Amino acid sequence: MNFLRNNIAIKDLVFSIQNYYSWMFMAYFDLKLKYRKTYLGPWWVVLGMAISAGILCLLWSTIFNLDWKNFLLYLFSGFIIWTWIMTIIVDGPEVFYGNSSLLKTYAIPPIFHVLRKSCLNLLLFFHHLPLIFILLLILQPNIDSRVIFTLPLGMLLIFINSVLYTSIIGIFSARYRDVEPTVKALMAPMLLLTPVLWKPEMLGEYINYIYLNPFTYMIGIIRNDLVGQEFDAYIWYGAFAITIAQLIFFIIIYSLKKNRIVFWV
């Protein structure tokens, strides 16, 4: 208990969570600022997502001879969740040096800026959720009752992981600027290696290899029950294991390097 009370990472995290109204308001302001002088605001992203997913569904269902109605919901939900995760991964490296002036001017914990960025990405994801629910009502009206529990829990796990990942990668990126281009370069092949545009059963005897990809767990905890797939306990075990591993690493690296961030940015 003394460790939890005295650890700098835990103290900063608790302090920032207690002042949630500040970073939530700033995230909302960032969203308004991002789409200022536009009529549809973030709904432009939603419209673009709908068009992209529709074209991809038509193309891939034709190539693989799939039922487009079933594949549309699978691809659409996976593509939306992937976009949220990809935004977290790509934006994470610049969280600290992108806020260098604030870090040098105000005595607020660096984790505050991480929560602000993670909240902004969550708000953008919320704009896409209605599209998933509309497709569910049209294509799959009999939704599994597990969704009531797994959907909010899955979103919470991804949000927690986004905070932990952004803190960790932000520290490394503040010290080594090669991290950001490296992360961006890796995201394109990761999309092809993650079951977003294709179904795991297409791999045949190699289906178990999907569990080597950490993104499989993050997408599966939200999508699987939405599209009516059979419950996969390994997906949830993997998601919780990744969360615990990141939490431990976050506590270690943040505690050691927090005071150096301001000099690196």
Contents of the next structure:
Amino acid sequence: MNFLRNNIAIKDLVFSIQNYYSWMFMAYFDLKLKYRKTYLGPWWVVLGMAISAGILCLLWSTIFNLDWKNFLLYLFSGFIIWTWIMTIIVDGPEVFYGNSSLLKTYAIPPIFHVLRKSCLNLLLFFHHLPLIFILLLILQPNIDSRVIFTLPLGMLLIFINSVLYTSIIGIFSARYRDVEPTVKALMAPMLLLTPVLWKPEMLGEYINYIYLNPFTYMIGIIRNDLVGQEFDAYIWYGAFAITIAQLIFFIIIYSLKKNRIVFWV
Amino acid sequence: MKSYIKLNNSCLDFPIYEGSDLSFRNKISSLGKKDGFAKSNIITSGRRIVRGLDNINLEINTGDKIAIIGPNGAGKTTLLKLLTGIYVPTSGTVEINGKVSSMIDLGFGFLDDATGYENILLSRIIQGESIKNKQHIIEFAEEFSGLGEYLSLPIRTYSSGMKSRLALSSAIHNVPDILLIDEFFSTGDIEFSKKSRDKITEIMDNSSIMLFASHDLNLVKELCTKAMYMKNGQISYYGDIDKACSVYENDYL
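Could you present the same protein in the form predicted together with its partner chain, rather than the form predicted alone shown above?
Below, the chain from earlier opens the complete complex, with every other chain and molecule after it.
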């Protein structure tokens, strides 16, 4: 226990959580600045999302001859969660070198910038969430009441993973600038490999392959209960396992390389 | 509680990364360097390092007002950043007792699209100030900066002088135990220069320890009691301020 208490990564994390108002305020401010000079502000994002998910649904249900009502909620919620995860993955690499002037001016823990970015991404996800609720109201699918617990828990898990992932990838990409283009290049095929635009049962005998993809778990923990799928414990085991693995990796990498970040950015 | 700063054999090395050194390709190609495969001579000759601070031993106690003088690139700002906690020494130790506040690279990290008010607030909050003090921060900035209605405009509309007024207003606020200042008096018009100098002198007088890096020898003689003459990342002379200035002048004039 003493090792953990004295660990730099844990110390910085605890310190930043105690000073939560500063990064939360900064994230809120980033959001405010993002929408300045626009008329529709946050509604652009919601509108864009609604249009692309709507078109996809129309197209898919025609091509694959699916019941569109059944597919609409699945596609919408999957697409919205995917957008959140994709933003985390794609924005992660620049978290440190994008904040180089702040890192070189103020003696604040680098993880502060990670929390600020993760919080901004969470706020953006909150914009899209009402779209799912509106669809739930219209379609009224048969969903289990456990969603009241699994929805916030799923969001919390993704948020924690986003902090851990962003710290790790941020450190690597500050040192090696190839990381960002690599991540960007990989994310496009990942959308096709993840059950977002298609349902796992469409894979037939190959269905178990979806469990090799970490994104299956991250999307599943929120979506499955929202669209009234059967409870799949493996999805939760997988999500917890990924979180623990990332936490261990984060503690090692952050403790070793925290002091080097300022020289790399 | 007494404030103090102790540096023991502190060294700080800056690793220098060339553009190509920041890529995977070079790292991979260097794996085969024994076979003459590597093209990069950066890695084969070992990583380039610049020693920013070389074996610094220093003890500063309550009541010391110290000037840091020396040519460009001597390590003045680097030393201040080390004391702020932005850098951690490569070897040796740094021991600091007291709340540190620094005025280095003022205005760095300001957002061009945000207003003057917002930038001041952001810069205070990022330094750990509570949002509860918002009103107080804003009132002080209004009074001190004298920017009036410009404070509610995005700072991309500001002139450089106005930006530096804003930067200084965001930096000056509380009296810390240990105050670290990098050269700043050169900006602003006559009125603001006087105002900021008065305010900073007040803060300097009230803080227990002050380190002030500057090229203005007359000014440091006025504000400080001791001086440190730095050269090539080392402390070349530390002690009496007049002696330090004359050593510096003899070296370069």
